[in-house]
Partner chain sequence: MLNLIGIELYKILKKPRTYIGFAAIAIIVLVVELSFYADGKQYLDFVLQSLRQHFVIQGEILNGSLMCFVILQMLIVQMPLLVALVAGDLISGEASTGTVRMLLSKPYTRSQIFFAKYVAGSVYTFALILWLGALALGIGIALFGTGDLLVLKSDELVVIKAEDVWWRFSAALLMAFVSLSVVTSFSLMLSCFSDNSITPIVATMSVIIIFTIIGALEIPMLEKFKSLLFTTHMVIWRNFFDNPLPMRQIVSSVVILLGHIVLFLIIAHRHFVRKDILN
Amino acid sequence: MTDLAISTHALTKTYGRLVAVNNLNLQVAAGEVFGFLGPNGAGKSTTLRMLLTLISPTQGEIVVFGKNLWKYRNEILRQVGSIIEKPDFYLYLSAYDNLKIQAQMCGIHPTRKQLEAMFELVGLSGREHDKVKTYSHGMKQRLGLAQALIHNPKLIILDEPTTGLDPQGIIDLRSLILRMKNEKGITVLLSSHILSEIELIADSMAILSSGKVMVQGRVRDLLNPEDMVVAVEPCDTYTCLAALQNSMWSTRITSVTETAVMMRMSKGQLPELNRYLAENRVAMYGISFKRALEDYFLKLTASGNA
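Output only this chain's structure, taking the form predicted in complex with its partner chain.
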């Protein structure tokens, strides 16, 4: 059995009548990058804040490294690094002082060399003695990561860590996360509302909506190319529908709109469908396809932001 870094049992948080997190059962294996996905307001941040004891749950239990979080709070938090929403600093202090304070708050007293090595790791060498208020957003994000890593945590919780980063910054962050996982075996819990971001980096993921886990599992299983949502956009829907209904493709149709026929199939069947439609002289504007989970998530995000 895989060791679990985090598991939640029936975790619930309510504010009056509003249910922010509803009966959440989450399992994050040790040493993996876990993507926590959901549209805005899905309950991701509330869950992450409960994992850091910033918010107390209304109900349920959180177990981290096999121990109850509220019972062994200090012992557990000593092994956790985090960035919630955005990295926070004392702007009137230098980056060096901020990092030193952060380390001391975690009970360690790093040497100058150790601190400098950390600045080197996140690419801030030479700017460590500047006041943080002079830093750009990207530099603050890097410093935030240094803060999360300075005490050699076993678990890192990152809430939307790529927000505001430039493309190079996103690539650097991604490679740093993978390095931490591969070289140090650190578990990373990463929240995002961008599926493609999670797909590139995570081993497992969960999709949250309205405080509930909708899907949870291994990324490679969930984002399976064998299960595609295909949108056929014909010039004339009726002609297209007639051609499809008299064939083996009829069972693949999931819905029909004025402009498209929606179908489900594996990626490998797409050329075959294309050929069939051409042979039956069905004129088309195009065929587009998405993986089923991607399609589901996009719909979720659209309704969440509406």
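So the form predicted in complex with its partner chain is up there; where is the form predicted on its own?
If you are looking for partners or other molecules, they are not here, because only the chain is given.
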């Protein structure tokens, strides 16, 4: 059985009548990147704050590295690094001095060589002696990761770390997260509201909505290209529907709107469907498709939770 870095059992957080997190059961395997997905307001940040003991749960249990978080709080948190919202720094000090102070606050006294190695890891080598006030947003995110890593944690928790980054900054951060996992064996719990971001980096993921886990599993299984939602957009919906209902494709129809016939099939069946419609002279504006989970997630983020 895979060792678990994090597991929660019936984790719940309420604020009066508002249920922010509802009976949450998560399992994060050690040494993996775990994507924590959901629209804004789904309860992701509340969950992460409970994992870091910044707020206490209303009920339920959190187990980290096989131990109860609240019973062994100090021992566990010494093995955890995090960035929640945005990292804070002494802007008029250098990045080097900021990192040194952070290390001392964690009770460690790294050598100059160790600090320089950390700046090399996060891609700030050569800029470590510049004042933080001169740093771009992306550079501050890198320095925040250095602060989170300085005490050699076994677990890193990141809350929307790509917010405000430009495309190159996102790519660089993604590469750094993978290095932390592959070179140091660090477990990374990464929250985001962008499915495509998680798909590129995570081993497993969970989708949260209204404080509940709606989907959880391995990314490669959940984002299966053999399970596609297909939208056929015909010039005449009635003609298209008539052609499909008299064929093997009738069982693939899931719904019909004024402008589209929605279907469910594997990606490999798309050329055959296209050929069938062409042979039956069904004029179309086009055929679009999304993986089933992707379609579900887009509908979720377009709901009242977004």
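Positions refer to the first chain, counted from 1. Between two forms, the rigid core is defined as the largest C-alpha subset superposing within 1.5 Å. For clarity, every value in this text was computed on a predicted model and none was experimentally measured.
The rigid-core alignment places the CA of residue 97 2 Å or more apart between the two forms. After superposition on the rigid core, displacement of the C-alpha of residue 133 between the two forms amounts to 2 Å or more.
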